[in-house]
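Coming up is one lone chain in structure tokens, specifically the form predicted alone.
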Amino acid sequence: MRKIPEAKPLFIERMKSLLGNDFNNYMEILKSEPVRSIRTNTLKITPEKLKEKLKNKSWIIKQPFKEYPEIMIVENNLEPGELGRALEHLLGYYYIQELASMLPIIALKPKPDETILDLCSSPGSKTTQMASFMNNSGTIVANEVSLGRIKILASNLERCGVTNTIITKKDGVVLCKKLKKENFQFDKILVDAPCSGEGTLRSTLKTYLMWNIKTVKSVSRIQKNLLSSALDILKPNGELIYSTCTHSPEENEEVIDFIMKKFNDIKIEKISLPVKSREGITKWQDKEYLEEIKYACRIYPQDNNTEGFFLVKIKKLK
């Protein structure tokens, strides 16, 4: 077991409140190294061929989900940075992506002929996964507000051979308002929102030190604005995935509760995922949320040996 920083008392108190008897299992798994997971870039290679190439390097490959053979876990102890330095990675045959981070696109199910908005897209893990699902056809608008992050996004799209994507540099809310004025609508939208990152403690130890309740509350406001603006440009019958890599209800269920009360033409859809997920919560501290928010999915590290995640699918009614 590796040594991890001490979590802040308020964070511990909140996680105990969320997890109850399961809190110790949660704290225990945080001490273990995250698994090394990669996703085959099917725009360039099949999972079978990639597996063969990696086995030739003496890598032990496990495919945890029968219905998603592109998802792989590398089981041997590699040298630091070896996954990123490998020729197969540089050629764009695979993308290094955490298992839980692959779930939003599995839930969104992008199709080849669709027009899709990825509102907060850098570094491009989910954008490239979308392009694979769409077989490089249809159109993805990948938006990112920071120029530095756009460079990373563009380089990942290029390495993976993605050709169906337009990159835009705008504040997410501003972009949605502009598109709304032009009467432009999308078949599907991903809002993988900026968040406090509580779910990434295993891979990003500095999250322990950076966590504070002020961030949780301030990003909650940003998330509500982003999601509201995105729903304005979703087509009737269109679907939107809202996801975060955090556990805090203020950034998850509270955002969805706010949206459900603001829009009367949307509903929450049930999601089927290849991992164990828990229902969204309907009570937190002194707040009660709408009953249907239980159809949201909470992904905890101790349930699947992954990072922590939250996702919900919203459908716009006619």
Contents of the next structure:
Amino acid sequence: MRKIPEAKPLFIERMKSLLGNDFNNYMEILKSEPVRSIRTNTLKITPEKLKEKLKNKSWIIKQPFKEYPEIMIVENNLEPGELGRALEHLLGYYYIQELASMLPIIALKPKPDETILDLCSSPGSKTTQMASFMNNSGTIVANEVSLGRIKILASNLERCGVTNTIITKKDGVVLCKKLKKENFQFDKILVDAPCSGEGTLRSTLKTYLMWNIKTVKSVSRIQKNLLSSALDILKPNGELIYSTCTHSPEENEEVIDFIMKKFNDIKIEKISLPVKSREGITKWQDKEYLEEIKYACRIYPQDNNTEGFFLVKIKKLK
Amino acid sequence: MNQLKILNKNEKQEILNKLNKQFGINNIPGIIVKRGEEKLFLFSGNFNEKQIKNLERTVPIEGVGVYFAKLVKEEIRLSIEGTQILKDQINQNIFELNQEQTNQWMKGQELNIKTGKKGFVVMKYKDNFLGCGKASIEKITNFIPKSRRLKN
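Now show me the form predicted in complex with the partner chain; what you just gave was the form predicted alone.
What follows is the entire complex, opening with the chain shown before.
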């Protein structure tokens, strides 16, 4: 077990409220190193061929899901940074991606020939995963507001050989408004919103120190605006995934409750995932959320030995 | 990003002719977008030129498709992705590396090899396509970008 920073008392109190008896299991798994998961970039190589190449390096590879052979766990104790320095990574044969972070695209199910907006796309893990699902056809508009993060996004799209993507640089809310004005609409949208990152404690220890309730409240407002704007440019019958890597209900269920009450032409769809997930909550502190929010998925680290995540699928009605 | 220049049919054909002459390539699967004077990007999405231009008028576009080739005087140098995307069509000016040479190549080192070729050659190790090098009488010059190099 490694040494981890002490979590802030308010964070502990909130997680106890969310998890009840399971809180100790949660705290226990946070002490362990995250699993080394990678995703085969099927635009360049098949999972079988990649597995063979990695086995030749004496890496022990596990494919945890029969229906998603592209997802692999490297079970060896590698040197720090070894996954990123490997020739196969430099050539774009795989993407280092936390398993829970792969779930939004599995739920979105991008198809060839669809037009998809990835509203907050850097560093590009989900954009490259989308492109793989689409076999580089259709079109992805990958948006990012920060120039620094666009460079990281562009570099990852290049390394993965993604040819069906247009990168735009705009604040997400402004982008959606401008696209709406020009009558752009999308078959599918991913809003992988900026968040307080509570789900990333295992891989990003500094989150323990950075966490504060003010951030939770302020990003919640941003998330509501982003999601509302995105829904305005979703086609009728179109599907949208809203996801965060955090557990706080203010950034998750509260955002969904807000937009469900604002829009009368949307509904929440059930999601089928290859991992254990828990229902969205309908009560938090003094607030009550709509009953159908239970169809959202909460991913806790202790359930699947992953990071934490939240995702929900919203469908626009005709 | 510099303003997008989507190559028209004749301009695309001109690029294809060069790629055919250098590497035997017969088909470029998508729209070619030129950035600056030299860099060529390949876009395989279903947005047509009009839709891309319309999007560009609406929001700043930072990139379209993937960097796949660079115009160098009268020749074309394929990037790592360029060689990988077009690998099934490349049938000439290929230089096959051994494991040791591949290691050197991916570290960004030039290779002191007499290839008997002159100009851009596609570097290949087994089924891995590793971009282009420039062959001269006694060496192959390396163009692997720093971010893609193996560390010592």
